[in-house]
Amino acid sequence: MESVPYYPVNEFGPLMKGLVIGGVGIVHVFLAQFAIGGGMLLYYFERLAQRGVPNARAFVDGYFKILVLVSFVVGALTGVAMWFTTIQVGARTIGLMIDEFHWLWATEWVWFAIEITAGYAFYRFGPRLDDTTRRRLLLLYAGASWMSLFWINGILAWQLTPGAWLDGAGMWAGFFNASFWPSLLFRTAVAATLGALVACVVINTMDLDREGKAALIRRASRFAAPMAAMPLLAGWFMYVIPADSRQWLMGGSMPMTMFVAVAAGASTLIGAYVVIGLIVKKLYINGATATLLLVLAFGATAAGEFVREGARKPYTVRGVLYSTSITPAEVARLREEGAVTRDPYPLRDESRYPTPQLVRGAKVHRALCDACHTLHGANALVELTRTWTDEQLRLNVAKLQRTKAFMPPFAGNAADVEALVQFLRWEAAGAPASWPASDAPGTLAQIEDWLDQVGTSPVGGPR
């Protein structure tokens, strides 16, 4: 039997790896969704300009066009940054996604290439083109950007709701999964709203009188109308995700519940102002208020992305791969042979550990913990466990999936548990130059009994 794969890892200091990926991902998603909504809005205003709506052409050929260009360029760069960071933290997850969906991912890249080409072409040659060509070029850009969203959405949604794909139903069953359509429609509504909000900011910078700006703002605000459907789409998404994920988001995990509340609260404030104030009451919105709404939208996007990522726990691919990059079938095997017995990579600072047990504990931490925890920084294990007794720490680690339902089972044996316990205690004590070994047979037997009691199955089911 082949050994469980181990990958070289990078350290991000006090920053939790999930925060690094999350920070890059939030910026990427925000910019990419604005690029989609901005492209749609450019096409809409181009149609208005060709129908004789005053100042619509100036809007299309002005600062808003540059913002859309900057958005998809920076969005592309942050997309590359996402690849760079995720392959250092979740190489096995990325490998599985590419293996399963490589042709669909290639299709997404083709649409993205069309988007880039059409966007640059309009930026460079737009003012010299006739109306029909301008309209077609913008339609191509807007359509290609949305198709890029279409393909990437299916792959990301598969991570949470693979559904019949788990039973061998094939690639398309995984792609058109239960959360595909609510996610796609929700992101489309978000993209349109972001385009409208940025447009309101840009219109306030144009050299127009108040009435001229108000007329354009009324047109742009119509693009945010899909926000009215977002509560229904969010409810649809919550309905189709696994029951345990839904429970964690709705109170089972307070951090996730808080992110849900932030996303829902910010979206409600934006939606109420846009739908009631701008669309129904036709109020004027100045640049400061439009910018504030845009900042709220960024906060809602950030919280929403944390919710999407957190809902998958304890998996990176539901039912297939844990957040530790270990499969459920491999956990039982590692319970027998040890978590790091076959780990080929030395510790960068191995000489600082005074005993072989602490070296082993550091490797166990690297293999099973540091995807979601640091030692002394964000979500620090040393601080989370500082007030526990040794017995509590041993019990909680051994019964990890019962301690925290969104964590995977401990993929190691009793000696690994004790090595991790001693490593955390040594770090909490300030890393002294000497540390007694802890390998009493009674202690290891008790840990082994706890591991046997809890088994290797997660709390949540695979679907």
Contents of the next structure:
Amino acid sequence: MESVPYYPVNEFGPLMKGLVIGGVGIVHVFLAQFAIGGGMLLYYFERLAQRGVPNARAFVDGYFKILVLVSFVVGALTGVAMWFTTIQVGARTIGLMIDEFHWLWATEWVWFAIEITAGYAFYRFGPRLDDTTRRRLLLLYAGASWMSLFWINGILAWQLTPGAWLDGAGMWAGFFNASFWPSLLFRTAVAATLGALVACVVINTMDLDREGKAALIRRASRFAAPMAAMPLLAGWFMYVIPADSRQWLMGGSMPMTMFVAVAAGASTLIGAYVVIGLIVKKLYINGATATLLLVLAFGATAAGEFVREGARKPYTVRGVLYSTSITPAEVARLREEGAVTRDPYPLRDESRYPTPQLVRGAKVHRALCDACHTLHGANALVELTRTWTDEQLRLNVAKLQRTKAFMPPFAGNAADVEALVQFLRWEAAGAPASWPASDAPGTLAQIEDWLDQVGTSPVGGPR
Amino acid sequence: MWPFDGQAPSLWLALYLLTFALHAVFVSYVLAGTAYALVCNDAIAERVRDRLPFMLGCGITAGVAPLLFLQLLYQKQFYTANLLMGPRWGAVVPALIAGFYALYLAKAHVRERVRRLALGLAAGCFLFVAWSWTELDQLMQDEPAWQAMYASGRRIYGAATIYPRLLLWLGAMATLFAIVAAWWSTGGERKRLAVIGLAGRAVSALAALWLWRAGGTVDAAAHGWGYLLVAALVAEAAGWIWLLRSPDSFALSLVTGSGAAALLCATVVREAPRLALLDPPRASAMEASGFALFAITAVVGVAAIAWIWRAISRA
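Having seen the form predicted on its own, I'd like the form predicted together with its partner chain now, please.
Every chain and every other molecule in the complex is listed next, the one we just looked at coming first.
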């Protein structure tokens, strides 16, 4: 039997790890989707330019410079940062994704390479190229960037809805999973909208009279029309995700529901402005308003990404790997041998703890809680449990998956539960220099009993 | 042929080494080119400044592929070293972003002082990244040090082999830069680049000596590749000397061919000590499908990039 792989654990001060990966991820997703939508929009405008629409050519060349300066630098590098950050937050999760989908990731890399090459070629040589080559180069750029989305989307969607892959149906079954198409179409609609909103900002910076700008804005805003399909696509996504995940988002977990509301509310506001104001009423939009809508779109993207990440709880890969980087099968084993018995890494501040039990408690916290909680910062475990009685704390930790259904089963034994309880109490008491050991046989027997009662299965099934 | 034995990990290894070599060409141009543009103010420097952002974009893009295969080959070692270096490792991304924008600033119409500041900043950022990668590479291979490093909270590994390895690479980068830059130069400019190419190799030779004294070794299994490397370096040196005498001759092709051979051999020799740490292939990774798709896409990709090259060459 293979041992559970242990990696060194880093903390990020008051930030929980979800905020760290979320922060990097949101910026990356926003810029990557802008690059995709921008590419499609530029192809459309290039065709307009070649049909003689005034100022369209100047717009294409100006917009592309922004695309290169923003998306090719920060967008591309935050993609690399996503890998590094995911390693920091859940090395085992990214390892599993790489193992399973490395050839698809390599395929995505080829499209990324085409996108970058086509992009730089257009940026540098665009003004000197003939019409046909310009059009083909932009089409290649837009197509390649969308293909990057196509491949990455399948891998990310697999994390939430692996479907038949869980039954051994193979990689393609995992890739073309239930949430693949709604996610892909939704992201494509978002990309088109972002491309259009950035266009409205760029057009306002161009040296044109109001009529000239208005004409370009009318054309660009049509590109945001797919937003109208977003409620339908969001509904489709909600329909295919696991029932328990849907329940968190629809009121089971108020923070998640509020994120859903923020994403939906911001998207509705943008959609209403674009469809009614810009497309139907043909209103003019100035730079400040366009920027405001773009900021609103960033907020919607941020909330949407938090929803997508949060909906996976208690897993990082549904049915396969918990957010603690432990598999369901390993939970049963760790119930026997203890959560940290084989953890080779010592604590960085071991001398701080007055008893071996507190050292163990700190290690249990590091192994099982640190992925989603801090001690005193965001989602602080000490504060979440401060008002609980000792017995309540023991019960809630032992029956973790029933305390909150988006928590994984506790992957340790009774001594681990008690060590964690004492560690949290000691932290709540201000980390005094001495602390009594708690090893009453009756207490441990009671915890053991609770652990046996609750078992090692999660509340929600693997689908 | 060692180290390629026909199994799936060999394919990953071959792709890792090939894409790593490609990445090395671009980032060498960027780091050594930035340093050149900082120190010199001639026609070569002007051309280099103009191309640096594009070359960095290519370097980053080309770097994603070896990063992928590295995670397949040495998952435990790579992830552990990442985590041990922690936020200091994560700092390579902001450093690259800062360096990238500094390169754009350096090629813009700005005052000479601003340009030098930008190039200095970029060079500092890229040196930091190179140093971090060297540390990561060595830390990956030193499992006995992991627990103590974690417990101490140190983020700098600091083994004796780090600086000689880094210097060895910096020398090689200067040579690779000279080879690439020479294709956009003629006459006297090529002579100047030939001096840089030879000087780079001299620095690498001295650094190799330093590395050997610091405990670095060549893995016995890689001796064959080592001999090929030496042969390629001799041919390359002869090519540089020929280029000095006759800058616009066939010499540059000889330098390029032998330099490419030297780079490929060096990547295998460099990899040899780490091969002993190869994880036993994980079943899920071995059984993963999609290779045919990747192969077809790679052909499409090469064709597309060739078409782009042809299209812009006519512009």
